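Encoded as structure tokens, the following chain is the form predicted alone, with no partner shown.
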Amino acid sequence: MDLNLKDKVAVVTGASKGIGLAITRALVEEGARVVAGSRRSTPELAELDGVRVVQVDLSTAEGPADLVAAALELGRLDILVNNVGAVSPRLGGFLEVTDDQWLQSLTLNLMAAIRTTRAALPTMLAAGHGTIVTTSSVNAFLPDPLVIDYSAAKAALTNFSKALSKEVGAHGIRVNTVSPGPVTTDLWLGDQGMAATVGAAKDTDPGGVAAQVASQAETGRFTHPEEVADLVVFLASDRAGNVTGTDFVIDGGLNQSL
């Protein structure tokens, strides 16, 4: 299937590893020109042809606009993928989550996407077309006290994206979200990831923690970042030309509700 993305200009945030790296790689494979935003680059990102890496701190008020400005040097902006985010388990419960931790979570998981979208939208409105795909999470509708601030931020992110889709749909701009469950990335499986952190707190092997979480999905496994990337790239393409204001869950059947 030709997704007709050749020479389209795409911005991807949080592009250096995990889901963001997989999205960047998939867009490149479809012929898009990608401006990849990340606090720091990685060898895997740097080796991709057709990618301009912009090292930027997206948790700052200025970072998102700087990233979009770098993309506009290419003369156009067709696709925005808001992917940057982070999560830390709150093992001590709600009362131990500080204001600073709440603000850090809301800034990176919500405000970074809002600011990047605000910077990108005028160009898309002027062109009369564009697609915005944002990585949310199943925690947007599956609240978990272990990640209470992350869950709240992702719920707000999904709500923001739905509301924006109603405003800009008539102007040729589509806005959708993708909500993965646990994914085989460092966020879950790395040395400082969720499984390792929870395992250390409970004196349990991280592999056992991950296996227990995976067993909650009907498929019995985590999602792979490439699977999320394929969905994102499809939504970014004209093949999904009448799809907007929708959240797409990719969690192996973890969510039991309709």
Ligand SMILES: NC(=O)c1ccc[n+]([C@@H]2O[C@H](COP(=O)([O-])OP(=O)(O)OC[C@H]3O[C@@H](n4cnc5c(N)ncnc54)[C@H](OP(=O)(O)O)[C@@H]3O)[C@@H](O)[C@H]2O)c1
Given for the second form:
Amino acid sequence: MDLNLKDKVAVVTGASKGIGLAITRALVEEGARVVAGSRRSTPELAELDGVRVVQVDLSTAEGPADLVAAALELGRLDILVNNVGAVSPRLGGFLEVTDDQWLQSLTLNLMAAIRTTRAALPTMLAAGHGTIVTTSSVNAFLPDPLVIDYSAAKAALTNFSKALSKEVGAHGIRVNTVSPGPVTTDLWLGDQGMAATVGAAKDTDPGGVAAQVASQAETGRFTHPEEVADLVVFLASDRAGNVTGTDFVIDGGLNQSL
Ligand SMILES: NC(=O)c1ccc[n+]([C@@H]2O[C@H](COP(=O)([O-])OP(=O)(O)OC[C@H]3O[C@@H](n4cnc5c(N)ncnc54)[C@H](OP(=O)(O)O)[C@@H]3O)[C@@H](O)[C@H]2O)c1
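Return the structure block for the form predicted together with the ligand; the form predicted alone was the one displayed.
What follows is the whole complex; the chain from before opens it.
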């Protein structure tokens, strides 16, 4: 299937590894040019042709606009993928989550997408076309006290995307979210990831934590970042030309309700 993405310009946030790296790679494979934002580069990101790496802290007020400015130097902006995010398990329960922790979570998981979208949208409005795909999470509608601040931030992120889709749909701009369940990235499986942190607290090895989580999905496994990337790239393409204001769950059947 030709996704007609050749020479389109995309901004991807949180692009150095995990889901963002897979999205960047998939876009490049389809012929798009990608402006990729994260604090650090990685060898995997640096080796991709057609990618401009911008090292930027997207939790700052000015970082998102700096990233978008780098894309606008290429003369157009067709696709925005708001992917950056992070989670910290709150092992001590709600009462131990400080204001600073809430604000950090809300800033990176919600405000970074709002600020990047604010910076990108005027160019899309002027062009009369554009697509915005945002990585939310099943925690947006499966709230979990272990990740209480992350869940609230992702719920707000999905809500924000839906509201924005209503405002800009008539201007040729589509806005959608994808909501993954557990994905095989550092967020879950890295040295500082969910499985290691929760495992250390429960005196269980990280592999055991991950296996237990995987068993909750009907498929019995985590999603792979490339599988999320395929969905995102399809939504970003004209092939999804009448798809907007929608959330796409990719969780191996973890969510039990319709
Ligand atoms: N993995 C899952 O199970 C899962 C499930 C549902 C939703 N998600 C969502 O998917 C998205 C990607 O997650 P992932 O699993 O791919 O995570 P990951 O492997 O930890 O990658 C996170 C990416 O974000 C970048 N990043 C983190 N903080 C940043 C900051 N302050 N400024 C700029 N870049 C920053 C990281 O690069 P640097 O550290 O170099 O900055 C990295 O490129 C997130 O929104 C996450 O909430 C993940």
